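We begin with a single chain expressed as structure tokens, specifically the form predicted alone.
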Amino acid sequence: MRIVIKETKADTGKWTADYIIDKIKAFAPTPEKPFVMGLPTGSSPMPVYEEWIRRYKAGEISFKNVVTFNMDEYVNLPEDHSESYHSFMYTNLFDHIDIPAENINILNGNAADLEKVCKDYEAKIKQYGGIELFLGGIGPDGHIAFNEPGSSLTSKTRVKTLSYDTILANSRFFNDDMSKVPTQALTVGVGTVMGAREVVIIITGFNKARAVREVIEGGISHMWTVSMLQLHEHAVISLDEPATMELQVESVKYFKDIEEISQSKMPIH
């Protein structure tokens, strides 16, 4: 894993936003071969789809020829309920970019069958060839989109009952009623987001620092699904300075070096 750390929260989006726009700007994507990503809700991605609004804007790039999967969304929640994905997603970043609406996937948690939902997504990123890039975040937990402590490695998108402890820190979202919250969501699986050529994952905040230390310094565990991350070939984890607070201080500076000697190009004797 590349472990890129940045001072603050804010740092750590626009790398991040950089990194990916460089990506798809190397891939120069057209009609017929999409850059296709997947992509994420939530306070951790805020940052970056920030910057992406700028930097379409200021005329720098374009999405038009990109295709994005979102990692979830609830059930039984209406699309243009505030605070469904859906509508997260358009909020914060679909209106504001040159996206076609074709080209945007987000799972329906209102149809009559879920379960073919899920093997449909699954089915539709394979006629794509596959994700690019998975952008994701992750929670306090360890875990990824909905796949939380317990889940399985290996699993691909399906319908998951949420923990109380996750229906607890959604309730801020609801008025902090807890019975508002959906006791379901469909999710892309750990598998799902393994088989993504490249995974980018943000995190940042002190209250991530344990997930971190676990993630980085621990083992593979499905007690921590983003731990999974420690076996993709091509896997980042950015971090700001507070998320890294219970990592040890080798850890620390081990990748702050390799980072740094990364990009200055020393040479290495």
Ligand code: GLP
Contents of the next structure:
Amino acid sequence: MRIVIKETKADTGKWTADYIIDKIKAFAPTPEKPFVMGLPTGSSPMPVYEEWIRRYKAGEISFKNVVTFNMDEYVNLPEDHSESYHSFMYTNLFDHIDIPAENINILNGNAADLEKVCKDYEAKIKQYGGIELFLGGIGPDGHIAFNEPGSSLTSKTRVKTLSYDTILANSRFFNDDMSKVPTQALTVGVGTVMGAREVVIIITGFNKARAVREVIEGGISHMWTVSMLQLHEHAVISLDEPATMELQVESVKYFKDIEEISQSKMPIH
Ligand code: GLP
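Switch over from the form predicted alone to the form predicted together with the named molecule, please.
Let us now look at the entire complex, which starts with that chain.
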């Protein structure tokens, strides 16, 4: 697991945005061989999306041959509701870049047969040959997508009931009214994320510090579902300083040293 620590949320977002743009460019996607990416919603990826939009507008990157699969969506929240993940993704990213509409995949939480939606989603990911890079965030309880504590670490896309903590955390988007937050969601599974060839998780802010400690210094546990990434061959966690506050000083120094050595062309004396 590669741990990259930057000072501020903005620095972390910029590093992550640049890292993924470099990956897309190196992949040189075409219509026949698109770059398939998993995407999250939430406040954590916002600086990444803002930077992608800026770089796109500057003519430095195109998303024409990028295919996206969003991580999750609420159940029974109209697509055009301002807090649906459909609205979030179009408002904060898709409306501002050149990704073709047919390349965008978001789970339909209003379908009559939700289980079919989930099965079809997994099948479509497979049809594309799997996900090249999954970008994700985490909840303060270490959940990835909507894989709440106790979720199967090999789970695939399915319907999940949200935990009290998540409903409380997300009520900030629903006028702080917990009764307005949907109680169920469709979500890719931990196993779906693990199936990606690379996973990049962006975690910022002190309220995620405890989860960061569990994920990096703790063991693999279904109580902190993102900890499963310890078993991924190519996982990157991108952190700002506040998110590292519960890590041991020694761990922070260790990961910073490794980054510095790997980025430095100079021999160590
Ligand atoms: C929700 C989403 C997650 C996201 C989390 C954190 O629970 N389902 O995918 O990672 O919120 O959101 P934020 O980045 O706003 O803290």
